[in-house]
Each structure stands twice: as C-alpha cells, then as structure tokens.
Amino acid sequence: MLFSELAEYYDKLESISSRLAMIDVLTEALKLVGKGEMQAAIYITQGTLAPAFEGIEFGMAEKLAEEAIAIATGYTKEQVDSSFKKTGDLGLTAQDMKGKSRLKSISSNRYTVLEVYNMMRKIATTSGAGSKDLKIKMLANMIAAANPVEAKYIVRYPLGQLRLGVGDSTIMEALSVMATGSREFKKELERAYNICSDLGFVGEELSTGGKKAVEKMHVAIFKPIRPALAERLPTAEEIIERLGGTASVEQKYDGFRLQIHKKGIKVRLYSRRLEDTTEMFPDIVKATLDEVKVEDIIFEGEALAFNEATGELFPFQETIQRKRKHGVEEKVEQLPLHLFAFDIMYLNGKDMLHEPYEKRRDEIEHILKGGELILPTTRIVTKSPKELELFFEKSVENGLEGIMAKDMKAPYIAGARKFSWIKMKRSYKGELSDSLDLVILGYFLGRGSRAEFKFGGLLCGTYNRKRDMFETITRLGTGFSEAQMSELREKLDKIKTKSKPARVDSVVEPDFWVIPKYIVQVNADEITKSPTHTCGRERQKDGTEIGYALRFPRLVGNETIRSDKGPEETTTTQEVIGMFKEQKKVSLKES
C-alpha cells in the first residue's frame, strides 16, 4: 500500500466528527493494507514506532523537522519558522510549503507504508556523530518525494502529533469489521491485546493467520500483560457483600506498580504503562534473581523506598526520586526499594490468568517465602466487615493509601476494571473518598493575574468505555503553581487542534481543543448533577439533559501530568456514576 493512500484516509479521519464514521473510514483503509505491512500501518496510526515496552521513541525536535522542510521545499528555515508560528502545526506548514515548493521534484520514488515506517524507525534509532544531519536528510528525502497531504503526516508522525483522534478501541473495531464484517470479533482482539500489549502484532497475526491465529495467542514472557484494575466501594459492608461473603484484603501501597518478567537469568521490569523500566531498578532485578527461585515467572508488585535503619516505608514523594535514567546507582544507595508482590500471571510455562486468585496468592507466598526485599503484600482473609474496617484503619494509620479487597475465586482480568478487585482509600473531611484521573480535553486562556501565562485552566473529562468517547466533567482552574501553568501551556500548545476531536463529547467550548493525551489527578468536594457537562449525560423527563460535574475541583498529586497513565486509563464515566451513588449512601448514613 502506498503511503499516499493511507495519508488520504488520515485526511478523511481528521475531518470526521462521528466515531462510527471514523470506524468505517479506518476499516476501508485497513482492507487495502497488504500482508506484512499491517503491523507498520497500525503503529503509524497509533503514532508510535513500537509498543511502549520496546522503548523506541522518536525524540525528534521541531527545529530538526523545520530544517528538513526547508531542505525539501527550497524555503529558508526562517520562512518555515514564520509559517509554523502562524499555523501552530508543522504538518500544515509542510503541506502548504510542499504545495508551493520552490524545488522541482527530481524523485519519482513513491514510498509504501512499510518503507515510511522503516525509514522512521531508522531515524529514531540513528545515533552518534553526525546523526542529527543524517536524520534531517532522511526526513527531507521523504518530504521531497511526497505529495502535500503525505508531507503533512510524514512531518507529524515523528513529532507525535498525528491529530487523528483514533484510539486503540477504534482500531480494534475496524480490524474486526475488516476481518469478519462485524464488530463482534473485537472482544477476541481485545483479549489478545490485553495479554501482549502490542496491537500492531495482534493486527499482523489477524492479517496473516486470520481469526484462528488471534484466538491462539497466549501469555508470553517479555510481552507485558495489561494490568488488572480495581473498582471502588466506600464501606466494608458493601465490599464483603459484593465479594460473596469472603474477601482477601491487602494493604494498598503508594509506589511504583511493576510487572516483573523472569526467564532463567534474564529479568525485565515494566511500569504500569508497560514501559521497560529495568535500568531504573537494578536492585529489584538483583533481588528477583536472588530471591525468586523459579525458572520462568511473570508477577506484579508495588515498589516503595524504605529506611534501611528503621524499616519504615517512605511516602511516594521520596519513592518517585527513583524514577530516573541517570544517577541510578547513587539513588539505589540513598533510597533502596522493597517490592510488595500481589499477583502472579505466569509460572514455569503455565498461564495463571485463569486460575482463581486464592491459588495465585498461595503460589506467591510459597515462591517468596524467606525473601528480604521482595515480599508478599500484608493481608488478611475475612468475612467480617468490622475486621476489614479495622485492617483498613490500621493501614491508613501506618501511612498507606488504604486497602485492596479481592475475590478469592476470580481470575486475573487483564486490562479491565472489575469488581473482582475493590479499593478503599483514605479520605479527608470535605473531599471525595478518592481522587480522579482526568484527561485534558482543552484549555482556557488566562485572565487578570494569569494573563501573562496565557493559561487560565483546563477542560477535563472522563472516558466512557461503552461509547469509546471522552466526556467533560469539570473546568479545572485551581491548584496550579506558576511553573505548572507554564509547563501545561508548553505541552498543550503542541497538541492543540482547531476543532473538537471526534471522540470528545462536550457542550463547553474551551479557547483551544487538544488531542486527548495527558492525564491530571484531581480531587473535589463532591460529585454533583450538572446541565453543563456531558459525563454520564441522560435526558430527563422534562426534556433537559443532565450529566455529572465536580464541586470545587483542584489539581493534586506529585506530578503535574500523570506519566503512568494514558487517555483510556482515566477515571471512567461508569466509575463517576458509581462514586456519585456511593457518596449519597454515605451522606445518608452520616445524617
């Protein structure tokens, strides 16, 4: 498939406001993709070079792309920069300047999708002396051989700014329709994606081997599994009832969630977002080799820094200092880590995902018996709400987040949020019982004292899994420092878009829309009903439409933007509705 054909479909996607229409267009495009290039086509559509765990990133600066455009079109760097300042989008600048190029095209080469992908991968992995000039030359060659529409996406791709608004769920639905004529096979595609975290690989398997190849996909070491997620409930009584009368209740730690893969003497660590973090935590790698005496294993745990002299666990503000690529050995000495293991997914050639939690927990305790740095989470098994409540209070008193209650009979549900895991976290007077992770959908310009920052707040939303849409829940303008306002404006300027993205449902109009990408952690006094926001919006008997909103929202957390979560991992609309119902129950009990 020629890249020019794919670029034309991207142009259609960018102008579409209906998600169903997006699926139809993407399905048409995927039908034209040849065998052997589906993986590349999906990676490009995702705006990536590889799944996160491979750690291959573009790292291309805008100035480098400007130089490439100038070389390919005959304009000066100053002229390219001037155009960029007007458009705010180097892709549009490339399209415009390619359309009125001062150079006569001397190349008859028409790049295929696979050739563009391979060249981009080469650009990303080129390093050493002279690598900058080589990267510019390779990108310039592609722009020179491209038509204007191709040039737009050839420039946007390595900058991470495709602006298509296509999520993984949309790609899976399009793959299902492409292969079967309906969306029903999406469930099987999602299962395969959840156990390998590589949608390009899943698509290639479907393209070359059909449905059976996808159905046969299984857990494999060094292909991380998308993590299971927890629901919320506010009281011990509801937790015990929901879990069938008996619960395994673990302490909930506020650290780095790590997925550990060990095969023989090789160990890899993956973050919550499934990025390879092995080099950051050499002490956890060594402890895995020393203390986990099995040949092959995949297990999960929470890593926290601790005081070697007292054994006291440090708060997350201390632990987060271990997240670094440089000066690692020094921090290992200053802030050693404990890893508290809480689940196991694979053991000596056996997929453990379908085993009941009780059996998986028994394996953890057996394997880690006698460990020093890697330990099972502290837990109780109880039928008593009172005992659960006391365990929760003790955990909070010890500085932990709260507790995680688990269904003893449930399998490990990869990539999904189910009531087989239920969290209960500490709360403070005048606050919701838990913070929300919200996706930034737009931003407002500053007024008054904030005018100099050109930043006045964020439009934030939840993710509706059923609709695969982002729905607004609040306008966030409190809790920002001056440095955070500057950081947000700089990041958001690079992903702003002239029109509302197709997967965003909003009646509020920000000064600038942005592609859903960044997550912020937010707390509020309560969730209220609102005619202004679309989160969970339903038509009332009187014809009005009412959704949910946050009362007195404010930015919280240790990072301005949560780096461990992607847009589809935000708090869901369904969770918000559940939290609203539960807060009403609590207020009635208190009154």
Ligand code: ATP
The other form holds:
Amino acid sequence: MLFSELAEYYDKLESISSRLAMIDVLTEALKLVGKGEMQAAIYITQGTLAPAFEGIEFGMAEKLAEEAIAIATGYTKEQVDSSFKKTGDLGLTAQDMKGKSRLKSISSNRYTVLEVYNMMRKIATTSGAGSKDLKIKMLANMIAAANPVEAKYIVRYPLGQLRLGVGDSTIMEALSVMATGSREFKKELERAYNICSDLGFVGEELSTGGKKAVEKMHVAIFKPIRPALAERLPTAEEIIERLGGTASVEQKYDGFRLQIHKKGIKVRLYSRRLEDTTEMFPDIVKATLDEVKVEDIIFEGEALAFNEATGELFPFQETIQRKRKHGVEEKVEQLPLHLFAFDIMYLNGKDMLHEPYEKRRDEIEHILKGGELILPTTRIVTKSPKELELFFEKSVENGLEGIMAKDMKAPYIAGARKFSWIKMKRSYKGELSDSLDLVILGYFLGRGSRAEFKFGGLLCGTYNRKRDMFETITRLGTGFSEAQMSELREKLDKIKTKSKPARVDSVVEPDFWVIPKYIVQVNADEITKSPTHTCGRERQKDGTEIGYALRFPRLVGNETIRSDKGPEETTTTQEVIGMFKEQKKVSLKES
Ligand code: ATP
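Next up, the form predicted together with the ligand in place of the form predicted on its own?
After this comes the whole thing, all chains and molecules, with the earlier chain placed first.
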C-alpha cells in the first residue's frame, strides 16, 4: 500500500465526528494493507514505532522537523517557523508549504507504508556524531517525495502528534471487521493483545495467518502481559461477599509495579505501562537470579525502597527516586529495593494464567522460600469481615496504602479491571476513598490573575470502556502551582484540535479541545449527579439527561501528568458509577 493512500484515510479520519464512521474508514484502510506491512501500518496508526517494551522512541525536536520542511520545500527556516507560529501544528505547516513548494518535485518516488515505516525507524535509531544532520536529511527526502497530505503525516508521526484520535480498541474493532466482517472477533484479538502487548504483532498474525493464528497465540517470555487491575469496594463485608466467602487479603504496597521475565540467566523487567525498565534496577535483576531458582518464569510484584538499617519500608516519594535512567548505581546503594511478589503467570513452559489464584500463590511462595529481597506479599486468608478489617487497620497503621483482596479461585485476568482483585484504601474525611485518573479533553483560558498563564483550568473525562468514548466528568481548576499551569499550557498547546475529537462526548465547550492523551490524578469531596457532564449519562423519566460529576475536584499526586498511564487507562465511567453507588451506601450507613 502506498503511504499516500494511507494518508488519505488518515485525513478522512481526522475530519470525522462519529466513532462508528471512524471504524468504517479504518476498516477500509486496513483492507488495503498487504501481508507483511500490517505491523507497520498499525504502529503508524498508533503513532508509535514499536510496542512500549521495545523502547524505540522518536524524541524528534520540532526545530529539526522545521529544518527538514525548509529543505524539502525551498523556504527558509524562518518562513517555516513563522508559518508554524500561525498554525500551531507542523504537520499543517508541512502540508501548506508542500502545496506551494518552491522546488520542483525531482523525485518520482512513491513510498509504500513499509518504506515510510522503515525510514522512520532508521531516523529514530540513528545516533552519534552527525546524526542530527542525517535525520534532517532523511526526513527532508521523505517530505520532498510526498504530496501535501502525505507530508502532513510524515511530519506529525515522528513528532508524536498524529492527531487521529484512534485508540487500541478502535483499531481492534476495525481489524475484526476487516478479517471477519463482524465485530465479534474483537474479543479474541483483545485476548491476544492482553498477553503480548503488541497490537502490531497481533494484526500481522491476523493478516498473514488468519483467525487461527490469533487463536493460537500464547504467553511468551519477553512479551509482557497487560496487567490485571483491581476494582474497589469500601467495606470488608462487601469484599468477603463478593469474593464468595473467602478472600486472600494482602497488604497493598505503594511502590511501583514490576513484571519480571526470566529465561535461564536472562532477566527483563517491565513497568506498569510495560516499558522495559531492566537497566534501572540491576539489584532486582541480581536478586531474581540469586533467589528465584527456576529456569523460566514470569511473575509480578511491587518494588519498594527500604531502610537497610531498620528494615522499614520507605514511602512512595522515596521509592520513586529509583525510577531514573542516570546515576543508577549510586541510587541502588542509597535506596535498596524489596520486591513483594503477588502473582505468577508462567512457569517452566507452562501458562499459569488459567490456574486458580490459590495455586498460583502456593507456587510463588514455594519458589521464593528463603529469599531475602524478593518476598511474597504479606497476607491472610480469611472468611471473616472482622478479621479483614483488622488486617486493613494494621496495614494502614504500618504506613501501607490499604489492602488488596483476591478471589482464591480466579484466573489471572490480563488487561482488565475485574472483581477478582478488590482494593480498599485508607481514606480521609471529606475525600473520596480513592483518587481518579482523568484524561484531559480540553482547556479553558485564564482570566483575572491567571490571564498571564493563559490557563483557566482543564476539562477532564473518564473512558467509557463499553462505548470506547471519552466522557466529561469535571472542570478542574484547583490544585495547580504556577509552574504546573505553564507546563500544562505548553504541553496542551501542542495537541490542540480545531473541533471536538470524534471519540469525545461532551456538552461543555472548552476554549480549546485537545487530543485525549494526558492523564491527571484528581481527588474530590464526592461524586454527584449532574446534567452538565456526559460521564455515565442516562435519560431520566422526565426526559432530562443526567451524568456524573465531581464536587470540589483538585489536582493531586506526585506528577502533574501521570507518566504511567495512557488515555484508555483512566478511571472508567463504569468505575465512577461503582464508586458513586458505594459512596451512597457508606453515607447511608454513616447517617
Ligand atoms: P491501577 O493500577 O489499578 O490502574 P493505580 O495505578 O491508581 O490503579 P492503585 O489503585 O493504587 O493504583 O492500586 C493498584 C496497584 O497496586 C497495582 O497496579 C499494583 O501496582 C499495586 N499493588 C500493591 N500491592 C499489591 C498487591 N498485594 N497485589 C496486587 N497489586 C498490588
């Protein structure tokens, strides 16, 4: 497939305002993708070069792209820059300048999707002396050979600003229709994606081997599994009841999640977002080799820094200092880590995902016997809400976040938030017991004292998993420092869109819409019902439509933007509805 054809479809996708129409256009496009180039087509559509765990990123600076546009169109860098100041989007600048190029097109070369992908990969992986000029030259060559629409995407792609508004779920739905004519096969594609975290690979298997090849896909070492996630419940009684009378109740540690893959003497570590973080934690690699005495294994746990003199665990703020790329050795000395293992997914050739938790837990305890740095999570097994409550109180007293209760009979449910894991966190008066992770959908301009920052707050939303849409839940204007306001404004300016993105459902109109990309952590006094927001919106008997909203929302958390979550990993609409119901129950009990 020629890249120019794919670019035409992207152009259509951008102008579409309904999700269903989006699936149709994407399906049509995917039907034209040949065998052997599906993987590339999917990565490009995702705006990436490879799955997160491969760690290949563009990191291209705008200045560099500006130079390439100038070379390819015959304009000066200053002219490109002044156009960029007007459009705010270098893709549009490239399209415009290509349309009125001062250079005759000398190249009759029409690049295929695969060729563009391969060249982009080369640009990303070129390093060392002279690499900057080489990158500019390669990009300029591609722009020179492109038509204006093609040029728009050739420039946006390496800048990480494709602006298609397509998510993984949308791609899987389109793949399903492409291959089978119906949406039914999406479930199977999801299963495959959840165990390998590589949608390009799943798409290529489908394209070359058909449905059967996807059905055959299984867990493999060095392909991280998308993490199982927890639901919430506020009381011990409800937890025990929901888990069928017996629960494995574990301490909930506040560190960072690591998925550990070991094959012989090779070990790789993956983060919550499935990025390869092996280089950051040589101590965990060593501890795995020393203490995990099995050939092949995939297991998972929470890493926390501890005080070597007292054995005490450090809070998250200390632990997080270990997440760094430089000065690793020094930090290993200062802040040694423990890993509290809580699950096992693969053992010596055997897929453990389908084994009941009690068996997986037995296995992990057995394997980790006598370990020093890698330990199983502290836990009790109980039928008694009272006992669960006491364990929770004690955990909180010991400075932990709360507890995780687990269904003894459940399999490991990759990539989904289910009631086989239930979290209960310590809460403070006047605050929701858990913060929400919301996606930024738009922003409002500042007035009064905030006019200087041109920042008057954010429009934030949840992800509705069933509809594959983003729904608004709150306007967020509190909790920001001045530095955070400037940072947000700068980041958001780069992803502004002219109109509301197709997968956003909103009745509120912010001053600017943005591509759903960044996540903020928000707490509030309570969840209320509201006609203003579309989160969980339902038509009432009297014809009005009511959704959910937040009362007194404020920005919280350690980072302005959560770096470990993507837009589809926000708190879902379904979770908000659950939290609303639970909150109602609690307040009924309290009154
Ligand atoms: P989530 O990871 O569920 O999207 P989150 O990042 O906001 O949400 P929390 O809601 O605080 O995190 O809790 C879930 C996280 O708790 C897990 O992802 C895991 O990293 C951590 N965790 C700590 N202790 C345990 C445990 N015993 N079992 C499972 N997970 C645990």
